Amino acid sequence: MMAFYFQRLVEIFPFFLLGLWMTVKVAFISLFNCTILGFVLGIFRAGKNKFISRIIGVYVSLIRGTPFVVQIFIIFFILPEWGIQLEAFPAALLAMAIMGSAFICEIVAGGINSIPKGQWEAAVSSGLSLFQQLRFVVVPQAMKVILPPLVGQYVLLIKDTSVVSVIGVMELTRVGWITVVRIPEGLMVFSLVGVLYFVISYPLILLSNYLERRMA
């Protein structure tokens, strides 16, 4: 029986490759979006405007303190009641961007706050604008602190793409659930799903470990 299930799994393996491709699309589009948004929020979070910093802090606490699946449900099922209708794929991207940016914001803000005050004063005394201070002095130094946890966060975000299956996005986890209906051998099916997630994540795990050693 196991041999029969394995043969069936091999036959429908292209179905898993389609799910893998969808996972890769969701993951890397989301990583791009939440990195841009997270850096912008992180810069303002670490800025001198206390009001904006606190508003962003509330946003970060709210997103980090609520389950990701609840956030997806609100975007996909509740927003249409307010006239905002999104298909599953863009809803997944929006949810990933909101969730990921909150975590990246704190990583970026922490990196910027780690820069000694003297570096800021030197940048100001050089006549640089605030944007130039960030671009040429602060952010390049902060990246040494930001990069290792940022790459680690990327790995977590890739694994979090499995949650978007609850709204019908045909990524790896949903492919696994559909397959289990046809091949009632859950360990075999989801072991394959786990291996494919590992294939995506492992290069980033290696990069994170390398950066931690390098920065140390």
Contents of the next structure:
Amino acid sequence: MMAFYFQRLVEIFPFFLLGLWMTVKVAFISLFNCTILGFVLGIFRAGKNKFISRIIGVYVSLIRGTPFVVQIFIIFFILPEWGIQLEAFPAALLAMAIMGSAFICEIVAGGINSIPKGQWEAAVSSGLSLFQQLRFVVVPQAMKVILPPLVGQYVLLIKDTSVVSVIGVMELTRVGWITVVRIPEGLMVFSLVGVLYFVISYPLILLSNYLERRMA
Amino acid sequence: MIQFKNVNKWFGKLHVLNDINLEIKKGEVLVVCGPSGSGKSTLIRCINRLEKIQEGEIIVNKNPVHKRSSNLTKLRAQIGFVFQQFHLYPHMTSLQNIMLAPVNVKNIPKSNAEKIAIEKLEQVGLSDKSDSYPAQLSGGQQQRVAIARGLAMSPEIMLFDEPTSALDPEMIGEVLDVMVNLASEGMTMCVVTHEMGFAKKVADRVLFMDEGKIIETGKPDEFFDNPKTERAADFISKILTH
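Alongside the form predicted alone that was just displayed, please also present the structure of the form predicted together with the partner chain.
Now the complete complex, all chains and molecules, led by this one.
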């Protein structure tokens, strides 16, 4: 029986590859979005304007303090009641961007806050604009602090894409669910799902370890 | 060139600058001294608005620094500031440290900025250290690069906030030499320091502060040899015995 199911699994493997492709798409578009948004939020979070910083702080706490699956449900099932109807794929991207940017925001703000005040003062005194101070002086130095946990966060975000299966995005985990109905060998099916996730995450885990050693 | 008119500043309840009136003329070298916490660093940090004042006026080169509307970027580009802890950018070489502001604030082409940077490094006696990172330099060398960084903007005023206080004794001389040369070239300078030798050699005027007030000003010789106030006399005796 095992052999038979394995045979079936091999037959529908292309279906898994489609799921993997969707996972990769959601993951990498989201990593991009989360990074951009996370840096913008993080810079304001660490900024001088206490009001803006607090508001971002509240946003981050709300996002970090609620389960991702609940956030997706709100976006996909509750927003339509207020007239905002999104397809599953854009809804998944939106939910990922909101969740991931909150985590990256804190990493970026932590990195920026680790830069001594004197660096800012030296840059200010020489006439650099705020944007130039960030671009040339503060962010390049903060990257040493930001990069290792950032790549670690990427791994977490890639795995979190599995949650978007709940709204029907046909990604890897969803493919696993559907398959297990026809091939009732849960261990076999989900081992394959796990291996495929691992294939994407492992290079990033290696990169994170490497960066941690190099930046230390 | 720099004018303080009835300047007041508080940190919370602490009255750090108490009704300061002061004028620094073009080409003048002013040394500011006083016990720690007397407000001397705050005083010079107000000149390029690293600190904001709550009352009064500060006018630098006809720009009202205290006003919100003043063009700070342009003003700061005309004022070099040297910190006690150097604050070189650790991820850049000496040359990159010096070139950063000329290229990005004054929009000088890179090749020209590099020429200027090399010239300034020569001026502070470090032409062989252009590709060194700050961590590879001694404290005295770092401070000289910091001075070169300030000079590369061709400033009209140089401000020094205890430039030798963080240095090992054997390195103080090399930094002071650079400053003495600068003074003799006619740079307008405002220097917070307790280096009496430097003050006597190049200062046009010494200003003594305590508890946020200017207690006494005078020619360096008069000030150090015959201080008019008891507080100044007390302070001088303390820095002399150490």
